[in-house]
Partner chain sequence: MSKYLDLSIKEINTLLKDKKIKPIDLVEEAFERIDNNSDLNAFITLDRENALKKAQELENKEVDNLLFGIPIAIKDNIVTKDLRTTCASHMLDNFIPIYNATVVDKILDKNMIIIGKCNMDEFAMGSTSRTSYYGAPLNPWDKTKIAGGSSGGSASCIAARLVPLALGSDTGGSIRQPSSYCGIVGMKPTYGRVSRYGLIAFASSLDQIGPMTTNVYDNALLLNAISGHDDKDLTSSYREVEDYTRLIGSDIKGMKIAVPNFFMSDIVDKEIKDKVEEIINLLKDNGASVSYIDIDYIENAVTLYQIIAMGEASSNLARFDGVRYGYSCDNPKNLEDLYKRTRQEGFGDEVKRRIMVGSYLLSGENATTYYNKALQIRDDISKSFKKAFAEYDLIIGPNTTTVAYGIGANLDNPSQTFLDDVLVIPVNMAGLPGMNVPIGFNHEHLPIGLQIIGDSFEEAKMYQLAAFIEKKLNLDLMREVVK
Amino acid sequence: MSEYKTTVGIEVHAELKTNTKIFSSSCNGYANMANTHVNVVDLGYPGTLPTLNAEVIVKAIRASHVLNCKINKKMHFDRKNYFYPDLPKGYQITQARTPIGVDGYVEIEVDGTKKKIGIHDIHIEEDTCKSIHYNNSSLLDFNRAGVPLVEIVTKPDMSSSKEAVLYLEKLRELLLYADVSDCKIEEGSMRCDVNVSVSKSSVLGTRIEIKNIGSISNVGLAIDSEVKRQIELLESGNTLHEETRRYDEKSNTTVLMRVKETGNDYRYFPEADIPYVILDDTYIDNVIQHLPMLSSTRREIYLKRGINPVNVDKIIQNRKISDYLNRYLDKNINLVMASNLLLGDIASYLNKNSTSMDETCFNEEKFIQVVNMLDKGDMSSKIFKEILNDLFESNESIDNLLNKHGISKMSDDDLKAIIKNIIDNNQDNVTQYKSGNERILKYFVGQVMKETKGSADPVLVNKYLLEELSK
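For the form predicted together with the partner chain, what structure does this chain take on its own?
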């Protein structure tokens, strides 16, 4: 069965993070109550007309740019006509003939080899409303009606579930860092439909669509189980028909939703209520210039500043951490130390307390001070851990916090005095050391740290101990 070749194409719908909806002034955002972010335009009320939110165009240009697409400088909208209760006007306004971006690619790295996944097109459209099926009836929530989307359609360029997962992870990263969408699959702001076919020849097999898969890892599982199903059917002499399936997480199988009707006709035609949108080069350039720092640039900088590749990936995976770290790019601090803290103790505290740095007392000034103290050995990581909660929760200065914990910054003379005292009281060990047992040094370090409650800089302790022992 190994001679079957798998072909995968993916359609992603990403909700755009705009303030208002695409064709009306209703709020585009989270609402506690159903049908509160709604006006006559969203309801498809007779006589209403769409307006066009410029923010949508800006975000769609950004998306086209990061997906390396050619931008259509003269574009219009089209109507896609079909009847469904979640479609208020009886048509969806989308872009069929002049998608904003065409012919792009996303580069992924599969087992160390780079591969370009072709983007057929990226087009702008409006979301439908949300149907909630309740007892025997369906309820409609129009808050989502008219939320702006971009649909990103790949070419059938992926040949495994692994590539599909890598593509989606990369796509998510690109859109997230271009401020296009928050790409939360679980919340529905990014939705994946996957087309899968298998074939033994160079002719593509029958395409099966798997709709609305709930997470990126499930996309991988869904493809694997679907490929297995298709091969089994073909091997037992069956013919496949185009159909739409969904992925059932519990059984790890795909389940039939509907067989595709031939000639599903959406009667596309140009939307006369919205004139052509003309994008000139100055406008496009201006949008691109104002892009936030993209993930590729961030990666480069972090690596150059010495952060290890594993940690760089961890930072990029969390936009909040990356954005926070970027505040210190031009500050004179050790970025490796800073990133270690952010990924380690700080991340745990923030997660545990579901908060963010800016909501706590651990301000930028303190952060710089802490990183520098740790970097120069003026504070040990043990002490950092000890004062961590206070750093977040107390307005007091770091010196005060250290004092409060009985840790005062020690002068060199004090440290030397302590060391001298310990050596004086442990002559037996000194003798052993001098007779060649170098492990004894560790014992002394331990004693010093114990005496100083860990507040001493280990580097200095070593240095002064050696000086004292060589006397």
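Okay, that's the form predicted together with the partner chain, but what's the structure of the form predicted on its own?
Below: the lone chain, stripped of partners and molecules.
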């Protein structure tokens, strides 16, 4: 089985973050109550005409740029003709011959080696209705009809499920930070179709398509399952035929949907109701210059500020945390300490309560004060945990919150005085420590924490104890 070479290509449909749909003034919000964002254009009424949403072009240029594509400066839209219940007009408006972006790539790192996954093209198109199957009926939600998409088609450059997952994770990151799409694959705003083939030669094997996989991790599982199925069939002397399958999570297998008996004839022809789109260099440059800070720039800044690579990756994976942390890039605070708080206790509280920092009482002023106190040793992590809920839920000052919990701020001089007093009253233990019994240090730490009711910073306690014991 190891003699077989796996080849994978992926098509991703990403919904664009625009206020309105691609060819109508309806709100782009298909996740809301069904059939509430619909007008006669979305319904395909005879005599209605599409009007191109300029923001769609902006988002598609952004996508083309971050995916290193060449941008088409002269484009037209095409009609893709087919009949299906989710297509009210009987055709879909798309870009067949002049996609906005061509010949790009996404760079991934596989086991320490960088690899470029080629992007064949990026084209703009409208989404169809959403079909909801209920008992023996099918319901249609027209909120999704006309939602703007970019379809991103790779070259057959991936050779494993691992590479496919890494590609999708990187693609999601790039589109998310360019504000192209919210990429919520679980809600359908990023949908993946995977093409898989196996072969023992340099000639590609029979391509099998797996449609609408529901998560990035499931893409990897689906590929592995399909590769195993294809190899087993070939080893048994069977011939593979092009077909479309779906991935079943429960059985971890791919299931036949339909066999592709003939090639699709969509009878593409130019959409006569939409003029050609002509882009010039000034327009394209202006769009690119107004891109938000991309993930690559953020990653570079975080690493330079001392945040460890593992935490940097965690921050980049959560756009809300990254955006919040960026508010403090030009503030005089320890960014490592700030990131540790955001990834740790703060993230835990926000997730537990399904809220965001801006919806709580833990404002920017308090955040800076807490980070500085922790950084200087004026507050221990234990104290921070003790007052955590109040920081989020109370408008009281930090000093008042500390007093409310019976905690007083301790200066370095106060801590040193407590340590000296404990050492002076425990000379037998001091003698044991100096004789080589280093475990005695833990005893002294315990005594200091007991005396300070746990309010002392353990790092400073150890530091000052060692200084005093070395005299």
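Residue numbers count along the first chain shown, from 1. Whichever C-alpha set is largest while still superposing within 1.5 Å between the two forms counts as the rigid core. Please read all numbers here as calculations on a predicted model, not as lab measurements.
After the core is matched up, is the C-alpha of Q447 off by 2 Å or more between the two forms?
Indeed, Q447 is displaced by 2 Å or more.
Relative to the superposed rigid core, does the CA atom of V12 travel 2 Å or more between the two forms?
Not so; V12 is displaced by less than 2 Å.
Following rigid core alignment, is the displacement of the Y84 C-alpha between the two forms equal to or greater than 2 angstroms?
The answer is no, as the C-alpha of Y84 shifts between the two forms by less than 2 Å after core alignment.
For N136, give the CA shift between the two forms in Å, the superposition being done on the rigid core.
Rounded to one decimal, the shift is 2.7 Å.
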